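There is one chain below, alone, in structure tokens, taken in the form predicted on its own.
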Amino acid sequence: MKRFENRVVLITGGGTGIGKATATAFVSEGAKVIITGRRQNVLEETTKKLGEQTCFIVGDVSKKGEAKRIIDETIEKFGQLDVLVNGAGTGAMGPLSETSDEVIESTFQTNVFGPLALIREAAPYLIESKGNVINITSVMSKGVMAGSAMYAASKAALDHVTRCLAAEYGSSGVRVNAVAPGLTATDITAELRKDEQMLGIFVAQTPMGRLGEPIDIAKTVLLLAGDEAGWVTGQVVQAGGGLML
């Protein structure tokens, strides 16, 4: 028997990057998964690699309403949710002074407060599972760097986040855990990577000497999900390498 079998998991950003390679991880270690994003071309196109354990909800988590709508529909389709994965993100960076207030609040409404209200409403759920919610958060929210304080403070946000929620919801037997990646090779890191200077600062800066994969994550991602996590919350595992210890 598969790990995830019988399990049904929910991956916000699920279309692309380090969502679509966790929801491929998922889908071959035999649970059934639900991807969101706000392109359905994407998301088309991503659950139709993937095959019938899979099928997609459009929708931004980052606007008023959209959660209860998303975990409605999961629920209507399967029954059951095993697993919340908060994938979606976005990376805005740049120095504070040239960023506007809808910046700001669009980049926390996106990082903060789309997964908590996402766990809010998942929780009812995830209790009568005994399941497990995974935050993808970054090692950013350790690091210190110029040009970096929205992003960096949104997720270091989500990794308390992480801790307060494992604290709240243990005694229902509900885990909640992160996963924070350093520089990983997708699309929201695109227009750094073409930088060859700041790409050789930021491997020189790793340990292990390379840039992250998508499926470096997922990896991690599986590992906190699955049984052999099981006394395991409260957690934001660093999957970078070593960058920013």
Ligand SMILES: NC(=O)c1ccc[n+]([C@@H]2O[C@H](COP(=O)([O-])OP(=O)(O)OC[C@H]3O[C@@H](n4cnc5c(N)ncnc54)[C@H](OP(=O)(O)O)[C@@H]3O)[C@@H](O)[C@H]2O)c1
Second form
Amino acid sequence: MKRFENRVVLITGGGTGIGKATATAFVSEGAKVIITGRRQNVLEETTKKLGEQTCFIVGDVSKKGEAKRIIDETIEKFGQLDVLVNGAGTGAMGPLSETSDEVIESTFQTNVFGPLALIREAAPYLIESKGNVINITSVMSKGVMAGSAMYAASKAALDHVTRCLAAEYGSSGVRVNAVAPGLTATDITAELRKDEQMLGIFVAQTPMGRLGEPIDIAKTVLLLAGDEAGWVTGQVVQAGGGLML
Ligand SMILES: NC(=O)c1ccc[n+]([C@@H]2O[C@H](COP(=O)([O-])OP(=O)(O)OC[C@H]3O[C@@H](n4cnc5c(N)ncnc54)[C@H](OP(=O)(O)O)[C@@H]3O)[C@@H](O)[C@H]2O)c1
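Output the form predicted in complex with the ligand next; the form predicted on its own has already been displayed.
Time for the whole complex; same chain goes first.
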């Protein structure tokens, strides 16, 4: 029997990058997987590649009410929920003087408010399945870098959400952990990776000496989501080759 057979996994941001690699890894371990995001064409394409164990829900996690709808539709489709991966995230960087109120608001809505609402709506089903939550945060939440205040603060908030909700749901048998990627080759870092000098600085500061690949992060998510980590909760596990330890 495969490791995640008979398990249902919901992955926000599952159409691309880290979420897509995580969906692929869960499917290969036998899980039924629902991916979400705002772009229907992207979700359709990824679902087609992943096969019949996968379906998608179009939804914007930054909007009020979407969390309830996404969880309700997940339960309608599969009748249970075992793992929630909060992977959807947004990551504009730049000087605060050039950062508008709208961008600050939408960053926190996507990276913090959305995951909070999703965990709240998912909790009754996770309690039933003794399931778990994995929040995708970032090593930036510990590092200090000019131009990162808004993004890093949103991910630091999600780190602390992870610890506080581990305390809140532990007695119900639900674990809450986070995986904090280092610099990883996905769409969100495409602009940064085009800047060879910047890329060189990040790689030089990564003890293991390379960029992360989405599969590196996916493997860590499965490690924490599986029964082998059944006594692990409230942890933020860095998957970044040692960047910003
Ligand atoms: N790549 C890195 O170096 C790195 C490092 C640290 C942390 N992370 C985190 O890893 C997570 C995944 O990012 P990635 O690197 O895989 O980049 P990505 O490919 O750009 O993935 C981001 C995903 O989030 C979805 N998304 C964004 N805003 C959304 C919203 N409001 N509602 C629903 N879905 C939304 C996007 O889909 P739509 O646009 O279709 O909605 C997309 O699938 C993010 O939380 C990111 O902050 C990445």
